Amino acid sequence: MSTVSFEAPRGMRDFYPEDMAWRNRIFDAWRRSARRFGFQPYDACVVESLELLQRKSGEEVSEQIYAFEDKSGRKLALRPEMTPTLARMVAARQSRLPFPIKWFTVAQCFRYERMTRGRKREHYQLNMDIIGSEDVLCEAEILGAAVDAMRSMGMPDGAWRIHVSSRALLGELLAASGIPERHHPAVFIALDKRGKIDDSEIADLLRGEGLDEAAIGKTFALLAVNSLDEAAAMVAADSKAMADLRGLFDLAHAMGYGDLLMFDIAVIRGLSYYTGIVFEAFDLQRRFRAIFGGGRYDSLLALVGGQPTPAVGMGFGDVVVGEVLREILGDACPEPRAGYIIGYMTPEQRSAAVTLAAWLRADGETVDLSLVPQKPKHFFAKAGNSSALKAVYIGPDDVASGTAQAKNLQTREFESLSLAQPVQP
């Protein structure tokens, strides 16, 4: 029989210690930022119906899914993203919540695509999403909250930025270059592939859709389009979308992140859902994939059979923000120190350390109690390299006076600790 190899499948991970060290300071500052900012969490199934998927996900996405059959037959997959999962759970309930909604989960999603730097085949993601509104302010504080878990994270704003779009300005672009409408969504799914095949492909795209050689020499002459003012040149004086645009950078600098943002016509989003303001952040160099992305997807919920709502999301990825930070702050990620790590000398010293981790921890600290005897050098070079702030080390002098010392391993400061406190109830 051949040898069962130990690594995961092809594209999936696993997740060691150090490894958890990074996953949780990405989820602690998503779930943070998301509950700072008024989100409400929400979590659903990981197998979703095979038709909602295809349906819903776009060209690409569905080209990706992992699919299959249960016994039963039903055409069943694991989810390659969450926002038609939410659009359902929203759509079943639709008449019974208080809109507007803010949730927010962490999902595992899943998708078979080509393994580069940054893209696995499974991933978990931030989702926020607000249901129920067509103001520019939903926008504005989906990306204040995607910011402030940035900065959690501890990516400095040098390292990157947003860049914003809108698929309903584009379509009036489209529109003022004389390409029809009916043209437009095979126009965005041909144009979000630039950077992934060469624009000879994408042309030969176009041509597939219908449009002659001038449609398609507009059509790429729009993707020189560089500021705000430039395309309110080619649009009515009364564009909403360029109306939204503007708010939402006006809004963007009052709540504090105004210079993180900056127009980029290129951002288009693969799915096919989106209907306005869209939106993709990267680091500065653009060595890497979207940081994170979203936008308004103002028809999804009648697609799945809902009522026409309003709605604006975005899905941040743990994959690409976690290679971002190793690259700017090293691969290192020091948690920092809290409560105790205890150890002692020899089996007769066991139950006062015993004691006294039972005393600190139902005090509410957190406690790593040594399961061997050791000593003292082993003790305290595994103290150093653990979370703990401070090392107690139970000798047989400790426990005849009653009294242990705790170090503080940051300051090298010592504080007595009785090892005659009763265990609180």
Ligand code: HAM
Second form
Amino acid sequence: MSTVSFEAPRGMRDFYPEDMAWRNRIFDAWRRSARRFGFQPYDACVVESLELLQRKSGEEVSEQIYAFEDKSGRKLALRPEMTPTLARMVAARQSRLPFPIKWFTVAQCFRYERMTRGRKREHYQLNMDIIGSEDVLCEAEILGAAVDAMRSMGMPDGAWRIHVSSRALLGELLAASGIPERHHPAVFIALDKRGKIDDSEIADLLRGEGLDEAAIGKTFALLAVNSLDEAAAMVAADSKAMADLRGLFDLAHAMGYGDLLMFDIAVIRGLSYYTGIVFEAFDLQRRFRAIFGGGRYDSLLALVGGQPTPAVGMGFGDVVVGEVLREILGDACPEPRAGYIIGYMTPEQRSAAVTLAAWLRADGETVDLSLVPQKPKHFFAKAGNSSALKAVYIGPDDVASGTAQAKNLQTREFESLSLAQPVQP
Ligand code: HAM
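Having seen the form predicted on its own, please provide the structure of the form predicted together with this ligand.
So here's everything in the complex, that chain up top.
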């Protein structure tokens, strides 16, 4: 047999226990915050029909799909994102669901990306979506839950910002600059490539869409608008897009995260289904790709064949946030100490150790029981490096006296445990 590479396929990740500590920290925070904000869990298979996933050309993600045929010739794919699947699931039960619904999932996604910092070919995404309401309170709730998750992971507020804009507002600004609405979807996709390709290439894309030089100049000029007030002066006084944006900033302040939000007209998003407010979170120095992103997509339900239904949601990946957290908190994931580690000196104390472990486990405690006899020095060195809070080392004297000492590895205090305690039923 030829030797197999020990590396995971390019772009895919192995999770050794030290990596799982980070992953669990992130997933636990995601799930806790989503539930705290009233989102219900859902899930679906990572294999999706290719037809559902293939939409607008020009979207980066549709060129990155891992696609294959099953043995019956069905065209399938590993999902690059969860939103089309969510839209399909909601459309399938549209007459029965109690809208508005608030759903969340942690979904593994696959994209054949060019590998850069923070971008892999496989990642996990927390998705939180609210379907069935046009109210900007939905955006505020989703962002509030994301902020809550960031804070409980240990991310300081000073390390990141949420950049917010609105495609509806940009649409109004483009219209006010004389660029007809039929060009807007292509302009959004082209402008989203800013920073990834040269402005001259973006101008070529706009030319290809039929925009003349004056219109292209005006389009680029809009990207220099850098405050809500400046934008407000360029659109109608009763602009709904502007009212929604201002409403979101007000709600964010009321919810305690207003200072994390900033208006940034350059946030457009690469997916074509967004119709209103869009947002992306970045580290303060912008050294990493987006931490999370999302927005309002009021047309997608109809696009997959459902009834037109307003919707808003976000995807929050595990890769970038993990990298930023490691930079701030260090490589070793800080885990609170908990539970017991139990060791013994010779095979004669093994059964006392097994019995004590069984009793503690029956009591709901976590116990890491040594598999071999150890010298005290080796046992306590291992205990110090473990995540246990209390270490119990059983020698012949302990068995003779019927009690063992549990050492609290944080406070260095001792507590006596009876070795005669019967196992709880
Ligand atoms: P997205 O911006 O394509 O949006 O992805 C959301 C997040 O997933 C990104 O901000 C990033 O954290 C993570 N992510 C995406 N691609 C990769 C990758 N190749 N490697 C590592 N992390 C990645 C969406 O997917 C939308 N479906 C989100 C959404 C939900 N909009 C409405 N509802």
